[in-house]
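What follows is a single chain, given as C-alpha cells, in the form predicted alone.
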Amino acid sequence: MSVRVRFAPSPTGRLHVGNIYVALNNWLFARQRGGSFLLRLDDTDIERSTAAFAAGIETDLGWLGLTWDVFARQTERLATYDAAAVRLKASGRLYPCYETAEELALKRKIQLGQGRPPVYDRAALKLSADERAALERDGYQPHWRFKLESRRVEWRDLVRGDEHIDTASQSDPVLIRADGTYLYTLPSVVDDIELGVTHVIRGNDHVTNTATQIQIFEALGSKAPGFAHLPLLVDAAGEGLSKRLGSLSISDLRAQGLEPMALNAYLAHIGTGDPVVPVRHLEELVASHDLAKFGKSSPRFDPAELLHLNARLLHLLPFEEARAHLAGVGLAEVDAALWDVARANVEKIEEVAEWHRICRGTIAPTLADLSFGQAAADVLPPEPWDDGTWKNWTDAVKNATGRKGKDLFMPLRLALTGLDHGPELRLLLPLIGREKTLRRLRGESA
C-alpha cells in the first residue's frame, strides 16, 4: 500500500511553529517513502474559520516548500460524515443522549466527590423509545455518543513504541452535538478512511484519543492506520509554547527575515539527538528522517538558536541561490562579489542592505583626525585593486604615519565604513573603490 499522510489544520488562525513541526515530519515521512502528503482543512467550525486563514495556511506551507499532493476541505465532505453516522446509529454504536451541560457537570461533580472517575454512566441507554420521544417533544435535542467497547486497545507507536489504553476508564465520546454539527473525531476518522491515510503523525496530546479512534475505524469496517505521536515543543525555559504561539506564527517569522530552510532544518533536528546544522534543501532532510529518533522528552524551541542557525545557513548560501531571496527583500542590485563578502556578517538576509549602502551607496565617514586621513589618501595605490591591496596600502600608511595596530586599522575602518566592525577590509576595499575611499579619507560623504 502506498504511504499517505495528512496535515489537517483548522483555518481558525495562522500556522505556528508547533503546526509546522507536525507538518514537516509528515511531509518528510511521506517523501522518504515515495508516498503522498494530504492537506486537509478541518473547516467545520463555521463561526471561526475564514477564507483568509485558509489562504494563509497555503501561503505558509508554500513558503516552506511543504507542497501537497492531495487537498480536501471538510465542509465539502459533510454528506460522507452523515453516511458514516447513519451506519454507526444502525449498528447501535452511536446513541442519543439528552442530558444538558449543567446535568453532566453535576454528575461529574458527584462522581469526583465520591472518589470515582468522571466517566459517563450511559444513563441514556436505559431510556425507552417512548421516553426519548417525550424528551424530544419537550424540546430536548439529543447529542450523540459513540459506545466504546470496554477493552484494552493496543498499538505500536512509531515514536513511543508499544502503547495501550483501557477504554473501560473512558467516557463514551460525543461525536455529534445537539445542533447536529460534528466534533473533530468522526469526520477525521471518516476522512482517513475515505482518503486513504496510512499513517497519522501528530502531537502526543492526542495519545489518549487514539484508542477511541481505533474503535471507530473498526466500527466502520476499516483497519486503523499506523500512529506516531511526537513530543510537544516547549520554549527554551522548558515551558509549553501555548502562551507564546502568537509571536511564533510562520507569517511573523517570515516577516522577521528568517529563511524557510533555517526553520525546516531546525524543526527537523531538535528532539532527535542529531546535531542542529544548516541545510540548504529539503531533500537533504528526507534522507536522514527517522521518527524513531524522537524520544518522549519535549524538544526545546529557542528563537535565539534558530536565528543563529539562520546566520549559519546564509554563510553557506551561494549567490545563485541567494539571488531570489535578495530580490524578495528589495536587494536585487546586490551582486555576487558583494554577497560573498557580506554573507558571513549577517544573521538575516535583509542586513545585507547595510553593506550594500557602505560599498555601493553613500555614508558619512567617522574621521577624527583629518591629517591622518589625508596622509592615508596620499599613499593610496591606483586601481585595479584585489584582496592584496589592503596590506600593501596599510604598510605604506604605517610607514608614512608611524601608526600601527589598532591605532592604524580602526581609524581606517571607521573612515571607510562608518562602523567599528564588519567583514575584513581586505575584502571590502575593492568593493568600495578608489574614488569613494579617497573622499571618505578626506571626511566627505561618499
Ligand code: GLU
Given for the second form:
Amino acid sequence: MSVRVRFAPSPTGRLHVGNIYVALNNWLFARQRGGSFLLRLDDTDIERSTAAFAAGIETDLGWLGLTWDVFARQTERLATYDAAAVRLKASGRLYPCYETAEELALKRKIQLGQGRPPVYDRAALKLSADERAALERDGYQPHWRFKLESRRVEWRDLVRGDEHIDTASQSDPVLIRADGTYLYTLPSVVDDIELGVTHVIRGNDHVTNTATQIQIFEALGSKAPGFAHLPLLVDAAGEGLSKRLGSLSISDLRAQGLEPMALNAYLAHIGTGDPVVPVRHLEELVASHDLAKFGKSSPRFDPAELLHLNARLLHLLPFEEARAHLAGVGLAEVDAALWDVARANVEKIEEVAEWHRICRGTIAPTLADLSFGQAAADVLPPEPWDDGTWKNWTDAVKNATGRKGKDLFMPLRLALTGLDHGPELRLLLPLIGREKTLRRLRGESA
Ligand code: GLU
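Next, report the structure of the form predicted in complex with the named molecule; the form predicted alone has already been given.
Now the complete complex, all chains and molecules, led by this one.
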C-alpha cells in the first residue's frame, strides 16, 4: 500500500511556523517513501473559515515548495460525512443528546463536588423513543455523541513510542452539533479512510483525540492509520508559540524577504538533534528525514537562529539561483559580480540594495580628512582594476602619507562606502570604479 499523508489546516487564520513544521514533516515523510501528500482544508467551521485564509494557505505552501498531490475541502464532502453518520447511528454508536450547555455544566459541577471525574453520564441513552419525540416537539434539537467503548486503546506512535489512553476516563465526544454541523473529529476520520491516508502526522495537541478517532475508524469498519504526534514548537523562553503567532506567520516571514529554504531547513532540523545547516533544495532534506529523531520535548524556535541560517544560505546561493529572487525584491539590476561580493555580508536578500547603492549608486560624503583623501586620490592607479589593485594602491598611500593599519584602512573604507564594515575592499574597489572613488576621496557625493 503506498503511503499517503495529509496536512489538514483550518482556513481560520494565517499559517505560522508551527503549522509548517507539521506540513513539512508530512511532506518529507511522503517524499521519502514515494508516497503522496494531501492538502485538506478543514473548513467545516463556516463562521471562521474564509476564502482568503484558504488562498493564503495555498500561497504559503507554494512559496515553500511543499506541493500537494491531492487536494480536498471538507465543505465539499459533507454528503460523505452524512453517510458515515447514518451508519454510526444505525449501529448505535452515535446517539442523540438533548442536554443544554447549562445542564451539562451543572452535571460537571456536581460530579466534581462529589470527587468524581466529570465524564458525561450517558443519561440521553436512557431516553425512550417517546421521550425523545416529546423533547423534539418542544423544540430541542439533538446533538450527537459517539459511544466510546470503555477500554484501553493502544497505538505505537511513530514519534512518541507506545501510547495508550483509557477511554473509560473520557466523555463520549460530541460529533455533530445541534445545528447539524460537524465538529472536526468525524470528518477527519471519514476523510482519512476515504482518501486513503496511511499515516496521520500532526501536533501532539491531538494526542487526546487519538483514542476516540481509532474507535471511530473501527466503528466504520476500517483499520486505523499509523499515528505520529510531533512535539509543539516553543519560543526561546520555553513558551508555546501561540501568543506570538502574528509575528511568525508565513506571509510575514515572506514579506520580510526570508528565503523559503531557510525556513524549510530550519524547521526540518530543529528538534531532531541534527545540526541546523543551510540546505538549498527540499530534496536534500528527504533522505535524512526520520520521525524517530524527535523526542517528546518541544523544539525551540528562535527567530534569530532562523535569520542566521538565512544568511548562511545566501552565502551559498549562486547568482543564477539568486537572480529571480533579487528581481522579486526590486534588485533586477544586481549582476553576478556584485552578488558575489555582497552575498556574504547580508542576512536578508533585500540588504543587497545597500551594496548596490554603494557600488553603483550615490552615497553622501563621509570623508573627515580632506588632505588625506587628496593624497590617496593622487596615487590612485588608472583602470582597468582587479582585486590586486587595492593592495597596490594602499601600499602607495602608505608610502605617501606614512599611515598604516587601521589609520590607513578605516578612513578609506569610510570614504568609499560610508560604512565602517562590509565586504573586503579589494573586492569592492573594482565594483565602485575609479570615477566614484576619486570623487568620494575628494569628499563629494558620488
Ligand atoms: N484541522 C485540524 C487542525 O488543524 C487537523 C488535525 C489533524 O491533523 O488531524 O488541528
